[in-house]
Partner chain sequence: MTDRTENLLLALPGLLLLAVAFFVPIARMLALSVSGPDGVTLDHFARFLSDPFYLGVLWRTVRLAAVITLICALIGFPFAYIMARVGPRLRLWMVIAVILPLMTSVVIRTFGWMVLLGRSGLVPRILRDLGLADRGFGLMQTETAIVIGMVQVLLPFMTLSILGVISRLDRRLEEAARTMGCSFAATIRTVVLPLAMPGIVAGSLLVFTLSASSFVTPNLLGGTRIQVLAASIYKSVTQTLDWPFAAAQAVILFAGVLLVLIPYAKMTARRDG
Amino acid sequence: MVRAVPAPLRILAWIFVILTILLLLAPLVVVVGVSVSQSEFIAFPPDGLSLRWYQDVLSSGTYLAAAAASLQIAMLVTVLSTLVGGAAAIALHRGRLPFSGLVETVFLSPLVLPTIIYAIGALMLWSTFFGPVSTATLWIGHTVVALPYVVRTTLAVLSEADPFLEEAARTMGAGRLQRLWFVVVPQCLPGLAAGAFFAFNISFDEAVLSLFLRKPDMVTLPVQIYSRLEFSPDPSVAAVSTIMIALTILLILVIDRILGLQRFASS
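Would you share the structure of the sequence above as one chain, the form predicted on its own?
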């Protein structure tokens, strides 16, 4: 028989939950509040309500060009990380690779590696062997940090897949490529879709790698926000941040509705 949770422990648990929610949501509330301010300066609470900063952002060539650059890189990263991460997850799930445990650790290591350390190392490595940085440098750099999410979500889906389906296909005469394309890949699709979403979101929001690995004439949206905050801060940075938050929430709701994010969070 399980004893009831003591009242002091329940109170502490509720305090912890409330503080966590406040610490997560309070910064977002401040950003949204600043974005609708009439003031020329970043201040909270807002001094009057206005949508002028949203109009400025949506009509600004600088912000739109930065958003287009971020979108281009994020789409390239999504394609490459989904292909490489999906193939790696399938190989790791079968457990036939030599040193598969070590290989899995290598694929997941960007999750614990400080991004700035990786950015500095990648910049030095690329400059030594390939010369000046280019779009490909940023593409590869973002892909490396996005790969663990594709590998993780695909492995989570494969762990729940029916192993006898591929065996049944083999018994029916299907070759290796046919089994891979018609049995394994369809089983992976939910994990690949969730991983692609995370890869896109991480690349689109990545600022540190973009600062180190971008071409001088390429400005992504996070870099543009950072530069604006450093040299001429105004509520337009809060407006563009609010738009990014809204798009992220919308994508999360769509993915959760279609795939169910709980299955990936619990794996």
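Here, rigid core means the biggest group of C-alpha atoms that superpose within 1.5 Å across both forms. Just so it is clear, the model here is predicted, and its values are computed rather than measured. Residue numbers count along the first chain shown, from 1. What changes on going to the form predicted in complex with its partner chain:
- Relative to the superposed rigid core, Ile249 undergoes a CA displacement smaller than 2 Å between the two forms.
- In this overlay on the rigid core, Phe130 has a C-alpha that sits 2 Å or more away from its partner position between the two forms.
- Positional change of Arg52 between the two forms stays under 2 Å at the C-alpha, relative to the superposed core.
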The other form holds:
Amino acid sequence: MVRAVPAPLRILAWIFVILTILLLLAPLVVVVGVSVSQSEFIAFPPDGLSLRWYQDVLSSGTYLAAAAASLQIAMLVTVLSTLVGGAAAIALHRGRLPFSGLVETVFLSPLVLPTIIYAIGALMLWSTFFGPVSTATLWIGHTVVALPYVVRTTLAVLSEADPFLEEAARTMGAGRLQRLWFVVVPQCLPGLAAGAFFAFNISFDEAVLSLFLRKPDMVTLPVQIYSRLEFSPDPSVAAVSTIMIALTILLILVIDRILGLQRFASS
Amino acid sequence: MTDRTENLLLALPGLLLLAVAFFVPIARMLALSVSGPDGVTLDHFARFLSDPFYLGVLWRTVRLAAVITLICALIGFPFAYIMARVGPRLRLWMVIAVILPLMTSVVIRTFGWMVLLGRSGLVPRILRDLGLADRGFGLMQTETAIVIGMVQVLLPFMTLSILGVISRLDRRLEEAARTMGCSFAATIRTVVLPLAMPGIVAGSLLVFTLSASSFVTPNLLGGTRIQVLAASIYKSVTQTLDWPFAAAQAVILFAGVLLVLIPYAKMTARRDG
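If the structure you just shared is the form predicted on its own, then what does the corresponding form predicted in complex with its partner chain look like?
Shown next: the complete complex, the earlier chain at its head.
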């Protein structure tokens, strides 16, 4: 048997892993730290310990309005992208589509095209034809960005599903809608659910599209945080960020339950 | 109704949505970039490409994206390799360290770096205490700050892309190399690295395009003085309100991204097929 890894290298690897994890998590830890600070100024490590900034956030009209806008858009995006993306994934999985390779590329293309390019186009198109931007602009915009994730998670789950189940239902005389509703949809349910949570997360956290399409009376949380950071950040920004991080952790736990994080990480 | 029609009907809402809300806007942007007061014009491109200021912005964007990509690859490869080879407990921690930042808003992560790198932040303070920097030393509004922030933002993409390839490698190849007398370093160099190359290249292309087009992090960490292409586009849209010029800049970015993405699409297609 060969000794796997030389001892000095093993120690070096440990140091490297710890430093990299530190690099990846440091900004999040810092934000949480700042949020419980007592002082008026942003400081890390925090001076003293208090929850006053959370109180501040929960009684501030601007933050609550932004949170409401973000939540509303994220929920609309979740519903639309799950329906549309799920249906598309089922069609793609069955593979009996004209130009199916091209169609799949089309569905995944918002994934690789930088959001800023899309944002410019969306803004210019919308203002030319529909006038001022509205909640609907962001709804559609975020749905486009989130769609590939739903398609991907649903395709991943379907690729492990039993293809003969639908065949069996067909021989037993089930109609098209029955087969879809009672066989295929239950088969891709974990993928749809994971995709829905991803879509929610993407819309809730998205900043670039929202910044380009922002309007004074429609500001999402990330845009609100961004403008505070540009001008006058105080620890309340950290508090609202911490609440968003907590929500992200919750979403990750749920996705892990549904799909398994390990599988997500190695796909 | 045939199976084909049924599938087409299922895919149709998505195709329509993408056509109207994704491809038409991009076409609109392309059209606007060559539109002038009297018909088609290339003036906006000429203006960009003849102004040393904008050429400087373009060069900075490309240079920073290259540096960020290189650093991400240098950290991402060993990290992904270790992730694929450690026990399940440590791997879970490493997965969390990659996924949690990935799913947190870029705005929040950049905020964290603003606190860490600011004048009284932890990083400059430690550097000063160690005697590595003098008293006036600050990191905010430097290109270094942009690189540090962007590496943290994009490292998860690189890591996952490499991990996808490494986790499918046959471990017995490495064992075979070791039994044949290869040292550990030689095994990595001659067996793992070449086999992981598709993941490294795909990850690098992705990180390069994402960092060349990123806006939030460079803008907040670099300030208005250090402009990148995306920030310059945003300025043309929101401040000077020169939309055709903004569109022209976006087209230049788009062309660069396509140049990088076409080999990416070919490579990922080969990997799946």
